[in-house]
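In structure tokens, the next block holds one chain alone, the form predicted on its own.
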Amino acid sequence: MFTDFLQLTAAGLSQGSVYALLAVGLIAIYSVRHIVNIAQGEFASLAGLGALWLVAAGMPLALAVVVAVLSVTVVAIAIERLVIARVKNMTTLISIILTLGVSTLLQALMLLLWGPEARGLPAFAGSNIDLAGVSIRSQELWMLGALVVVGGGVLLFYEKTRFGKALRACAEQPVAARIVGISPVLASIAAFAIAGLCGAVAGVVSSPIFLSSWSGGLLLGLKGFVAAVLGGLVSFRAAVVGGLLLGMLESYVAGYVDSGFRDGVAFFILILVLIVRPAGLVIRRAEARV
């Protein structure tokens, strides 16, 4: 019984690491532009299907993954330049409608290019491990490792580097940021590039287990959004914890209740958080002092 619990926990953590990466990408944009990017999940689908296409064309898996991730990062920058930057008075509502349109357009392009069938990349190099009766697939370790390296790198970039702090300053004090020489245009481009990178990495590492399809990105992105909401759309750390918790809860529900309820967990949590604590689970300093 306890072994089953540990097995479900391991599976949930690996799945949750994908949600956490998507949440990191969402917060990277929101913390700079206050834009809710509904197309975040499409970056994952696009990278997974793009890598599959390259592998089928004869490119080695490792190279295909790198090319797909970089290409999707460029696509994210192009979306920012061609769509987002064109709107003069961006509000959160306009950003949701706008990025929903981008999401739908990307879905249509993926369906046209690669068809309706869901497919998965070959498993990455590595061996499965067995720990105290719990079997962990090597691909699940890749998923967790991607969160540590990419998610952790983004967190350190925003919190510890001068340029990362400057990006956030653009959202909080855009005029002051401009006065001290911080370019809002560059900040916006960097935010979308980071979001594209995070989404693409999440898509390629999860593809061997959870497959890639033209329609899978929206649901994936919404689950990443739930994790980001747990962090109040501002805290990378809380969003990562939220993503991992969401993955574990889904795994427990699928294992102990019914797999049919799995996808409903995220939206139940979203409704609960929006009703009880719409600012997320983060206790900000001002609130703590009170």
Given for the second form:
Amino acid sequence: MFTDFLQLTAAGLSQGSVYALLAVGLIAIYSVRHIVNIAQGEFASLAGLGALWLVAAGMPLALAVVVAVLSVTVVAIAIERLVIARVKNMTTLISIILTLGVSTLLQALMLLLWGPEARGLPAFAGSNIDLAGVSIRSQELWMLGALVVVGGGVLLFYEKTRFGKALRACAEQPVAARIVGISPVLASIAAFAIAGLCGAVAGVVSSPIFLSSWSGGLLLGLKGFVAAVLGGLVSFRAAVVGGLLLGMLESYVAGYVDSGFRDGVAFFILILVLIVRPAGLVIRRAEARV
Amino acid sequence: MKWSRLRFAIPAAIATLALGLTACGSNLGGDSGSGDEEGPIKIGAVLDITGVGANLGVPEQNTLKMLAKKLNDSGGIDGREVELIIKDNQSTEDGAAKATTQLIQDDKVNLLIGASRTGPSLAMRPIAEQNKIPLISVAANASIVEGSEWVFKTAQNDNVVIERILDDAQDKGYKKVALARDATGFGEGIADQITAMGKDRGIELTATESFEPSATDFTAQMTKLRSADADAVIIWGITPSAGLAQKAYKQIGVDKPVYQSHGVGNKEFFDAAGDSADGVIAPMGRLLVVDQLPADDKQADVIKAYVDDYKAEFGSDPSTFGGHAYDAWNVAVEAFKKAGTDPEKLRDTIESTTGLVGISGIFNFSKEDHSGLDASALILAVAKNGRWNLDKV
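Form predicted on its own already given; the form predicted in complex with its partner chain follows:
Next comes the full complex, and the chain you just saw is listed first.
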């Protein structure tokens, strides 16, 4: 029985690491521009399908993955330049409708380019581990590793580097940030690039287990959004914890209640959090922030 | 504080709503004219082209388009052109119902084909019955045609598939089986059938788990099957989900033998399952093992011709699902040739179709049997090195 629990936990953590990475991408943008990017999950689908296409064309897996991730990062920047930057008076509400449009457009393009079938990349290097009856797939370690490296990297960048801090300043005090010489254009581009990178990495590392499809991104992105909400849309740390918790909870519900309820978990949590604790899991919260 | 809560809650609520907006329609067909005795014969197809059934719907769509073109190039039916209108139900029940209604009311089709999966087919059934239009489903569950007047099907029945699985299990001396099944129409009632049919063979069903066809993680179900007391496991679903379930099953370290259903009768199963497919036994039609059939097999020539045509047209191998569409088309065309477009005559002619050699089997329809195939339509195939191999005819 305890073995089953650990097995479910392992599966939940790896699934959760995908949500967490997507949440990191969402917060990367929200904390700079107060934009909720509904197309975040599409970055994952795009990278997964792009890498599949490159592999099918004969490119080695590792190279295909890198090229796909970088390309999607460029796509994210292009979306910022061509769509987001064109809007004069951006509000969070407008951003949601706008990025929902972008999401639909990207889905249609992927459907046209790569067809409707869901497919998966070959598993990355490594062999499966068996720990006292709990089997852990090597790909799950790649997924957790990607969260640690990319998610951790983004966290350090925003919190420890001057440029990262400057990005956040743009959201808090746009005018003051400009006065002291921080370019809001550059800040916005950087935020979208980071979001594209996070989404793309999540997409390629999860593709061997969870497959990539043209239509899978929206649900994935919304689950990432739930994880981000657990982080109050501002805290990377709380969002990562939220993503992992969401993954585990889904796994337990599927295992101990009914697998049919799995996708409902995220939205139940979303509603619960918005009613009871809109600030998410963030503990140190200044009441003065109005 | 209040304002900040609200400002935050509104976008969040809208983001949640976005989920509901994903279903946006796309019609692949055109529409024209009315269906009189002189104009073109109209066949409407409702297939799972996008969504979870895509692995089934796409080869079906390809097959129908190919056959329609071929038929019209050779002069149609009695000089009448056959117009094929294909609609995508997006693998949903309401999509199938909507498309069926459109095909009947707007396009005035003479006959319907579809849908790719059991759930959407069951959604089409009452509409076809009410409007008295013959419907040929390409999905499996026997409930699609049970007691129906106007609905036929070309995929092998689930009960004959279970029969083949349980016979083989009995031969191998298995006493207990566990089941992981598709949570939608295709897997409905499978557990009961296994329990009932297993009784005569001394086989007991010890555990049942279910999974959504859209699921990607199967750890929960497979962990439970691992702890279940069973000699063999039956996974009942379609690709890719059944392939992913297979993969999870192996990766979680269970080594009990696995049976799968005819829902995995395509190459995509191996894309999803990879090496973990090795050793899986599945009853299916003869298509995927056509090169290994005995020389006197009655279906071999028909199947080979279809495989060659399909490869030449689309550059890829067909699946057994394309085969179901091929059979539906041929049953329809044969009936149109004899009966014209009068619905009653058309239905009676399909009911009297016997000895029609198809891809999925040799069809013998009757008033009582609207599925037309028995257990002889199935062979047992075993998965090895990324392909299906003939095990037992």
